[in-house]
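The chain that follows stands alone, in the form predicted on its own, written as structure tokens.
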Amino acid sequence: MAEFRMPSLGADMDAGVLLEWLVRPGDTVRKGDVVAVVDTSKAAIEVECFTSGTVERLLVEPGTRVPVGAPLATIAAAEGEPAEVPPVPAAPPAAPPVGLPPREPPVGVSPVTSPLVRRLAAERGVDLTAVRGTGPGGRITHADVERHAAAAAAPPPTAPPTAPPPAAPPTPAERRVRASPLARRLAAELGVDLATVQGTGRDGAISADDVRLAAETAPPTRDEGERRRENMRVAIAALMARSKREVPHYYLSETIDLAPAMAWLRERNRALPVPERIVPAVLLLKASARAAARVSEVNGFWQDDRFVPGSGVHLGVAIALRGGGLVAPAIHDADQRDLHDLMATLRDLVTRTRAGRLRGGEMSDPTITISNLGDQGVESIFGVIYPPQVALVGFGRVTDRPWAVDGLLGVRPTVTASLAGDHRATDGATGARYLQALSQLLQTPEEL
């Protein structure tokens, strides 16, 4: 028997509010399935299951505030699965360019679905590989399955359809709003009247996505926007105060010649369609990740008075939110991704972050954070480390500067890269090796 517990979605999180269950007792779940939505001080996060098996009991009602580590549900582990799953190391993270909407997955490839969606598909006889998902990140929703089943069952029309006469609007007594707990909470936060929202869920139920879509037609009220910004600023303030109080920072910077990288990037992008072109920020992310793999002392956590290396290079990317504040979800194994994969992942991550659709695994384990304020006109940034991480890398804007190469003076595109290091884990010599590795990698972009 395994217990599904409230996860730590950042070192500044001591509790979270369970907003919504996406499973029911008796459902079969697989490792990585999204089973619940949890509200933190920064965002509503989709939480994955870390074991496979059958849901036995849901121990907490939606709307309940639950401490980190407290049991939320019990799961009978599938054969071959461990009874308990070790906790994921927690590290909260610290604006890349605004991304394009994530690409839709091609038909024939089934994205992540919830157990309830798989059960509904089985009941309706729907092949999930033939369904195009319209949910976050291309996930298949209940409405997608229902539409696919209805389309498959509908007979071909024998005559042009005629529009039915308009129905009289229902009275308030006739209208019974059906909405998920998360949808009701979002509606209250965004000032959306549920009676005006068209539900796309089962039997017309209103989902969180329906509320978000309705909210796009009108911005949040001034009071609501201020309240949400205030909550996030309080959380950020507490974490940053802890960092400056506990972490002995040191700072280094280096101005890097980007002429080889920019020339290589222009040549490569010339042969690509516009939607597939790579932006300079992706080169900086990939080089940062590769440098962290080479100088592994900056990639990990300070825990129990010692340095604990990261299990991989998981870049926390600082993303500014349109309503104020920022979050830094992780791009996992960034050093091993090719540039096109990294570009697509960045687009998707920015879009979902600003739509409030992050997953727990993206918030729980960044090993080093990157903050890029170049698009804000800043020349350099000296950031504050996100504990328990031990380093933060900053990039300013790309600027043309006089630069001498082989004794000849010219004008070259440059960027100032900075490193904020934790002096308990590393010293200036280690930080200098990291910045040197970063610069060397950007001189040979074809190797990225």
The other form holds:
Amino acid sequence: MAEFRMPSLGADMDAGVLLEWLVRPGDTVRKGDVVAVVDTSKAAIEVECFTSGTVERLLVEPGTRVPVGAPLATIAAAEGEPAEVPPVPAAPPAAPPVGLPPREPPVGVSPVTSPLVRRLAAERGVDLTAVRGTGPGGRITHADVERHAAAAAAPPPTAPPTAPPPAAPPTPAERRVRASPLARRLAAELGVDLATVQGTGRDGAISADDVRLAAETAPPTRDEGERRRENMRVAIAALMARSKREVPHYYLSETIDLAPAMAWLRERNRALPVPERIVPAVLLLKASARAAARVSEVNGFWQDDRFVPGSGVHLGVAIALRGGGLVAPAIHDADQRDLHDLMATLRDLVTRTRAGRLRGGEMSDPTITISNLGDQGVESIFGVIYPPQVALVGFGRVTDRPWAVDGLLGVRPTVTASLAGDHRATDGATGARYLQALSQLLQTPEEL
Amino acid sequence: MTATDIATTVRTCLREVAPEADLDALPADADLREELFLDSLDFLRLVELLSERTGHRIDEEDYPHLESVNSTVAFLSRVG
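For comparison with the form predicted on its own, kindly provide the form predicted in complex with the partner chain.
Let us now look at the entire complex, which starts with that chain.
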């Protein structure tokens, strides 16, 4: 019997919330099947299982926050022919007893609680016999315990939890709101009603800080998207701060002549219908992956005070989300894929990233990351490495520049490529070799 | 297709490519890539949709014509 555990979906993840099960006990699963959806602070990720067999029990209920490595389900290993569908256990219960405890439950405890719920109850000091279950069949859910714990911890509900209004609040008609222009503008932006804000300035005038405070302590009316953006900001902040704290970055840059690459691409795309066309970014990705295979010292991780090479070039592609935020899922074995495949993969990845449906494998193991800000119109980017990776490649906009060739000045499309390297893992000379390889590969696009 | 039909189609396609953008507030002569933050993949998707819906072939050389809503409508009306 195998356990399906909460996977690590990125270096910055220590726990995830199980959002949804896509399988039920008795289902046959094969290695690589998507079996559940997990919410990390960045996105909802579809996670695959790593064993083939039959799902025995689901140990965790949707909505539960689970640390990385904790078991989520048990899977009975497949025996014999993988093609042969194992028989479904006779008469699976209509509402499967999710995470039925293996032993007889202690007397007095509601018979249906999952181990996780019991652990939570123990942590929170909640007596399960006092909790009313709202799950199927009166099952006590994670939320029931949290609710019970919160109710027990909260003071008797005499005052509202948010800042109370002034002792004798004047009616809106008689209250003249005194606020600075900045505060007013901020209030409009943040959707704060100034009449509800308590001013701390002279004569109760409302300052910008008061508005910010009011916006922060306002009851949560923000939608799911905003909550996710906020979580993502926190996750990015934590990881990037860790990177700048721990990783001694060095930066190199090289302006690369893209005339051969752009000419070749134009010729290639001319003959093709739109869905078959390739964008220049794909050439840059492919060249970056091939260069990483060639200068393999930049492709891997810094772990336990030493460099661990990546098993294959899994290219992290930084994808900006509409509305803010950034996710860098991986294109596996990018150096081995042809351009057509890479283009299709990139399109699929961008679409799924923005829809919030990435797969676990894509989140967990990029070996080097590419950040292409060319479309945003900047000339160059010097990026921050995603730990534990040891390098980040940046591309600016493809732009026409004066270019000297054989003593003559011409105008050529060029791109400025940069490398941010982890100086613990490599020295500048290695980084320079990487950028040289990249430049060289882009001179013969037909071989990419 | 009349120019009005084409204009409607262009806005429908834009809505699919940039679903969160406030297209009603988008000036008809604004730069699409800049105003809607379209990257090269978004733009390709737009070209793909326009091509599908209007039945016109749009080559890479034509991309500069797709700068704004107005110029796109003008271009598609011309080739139609």
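Only the largest set of C-alpha atoms that superpose within 1.5 Å between the two forms is called the rigid core. Quantities reported herein were computed from a predicted structural model and do not represent experimental measurements. Numbering follows the first chain given and starts at 1.
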Large Cα shift (2 Å or above) at Asp210 between these two forms, core-fitted: yes
Rigid core superposition, Ile256 Cα moves 2 angstroms or more between these two forms: no
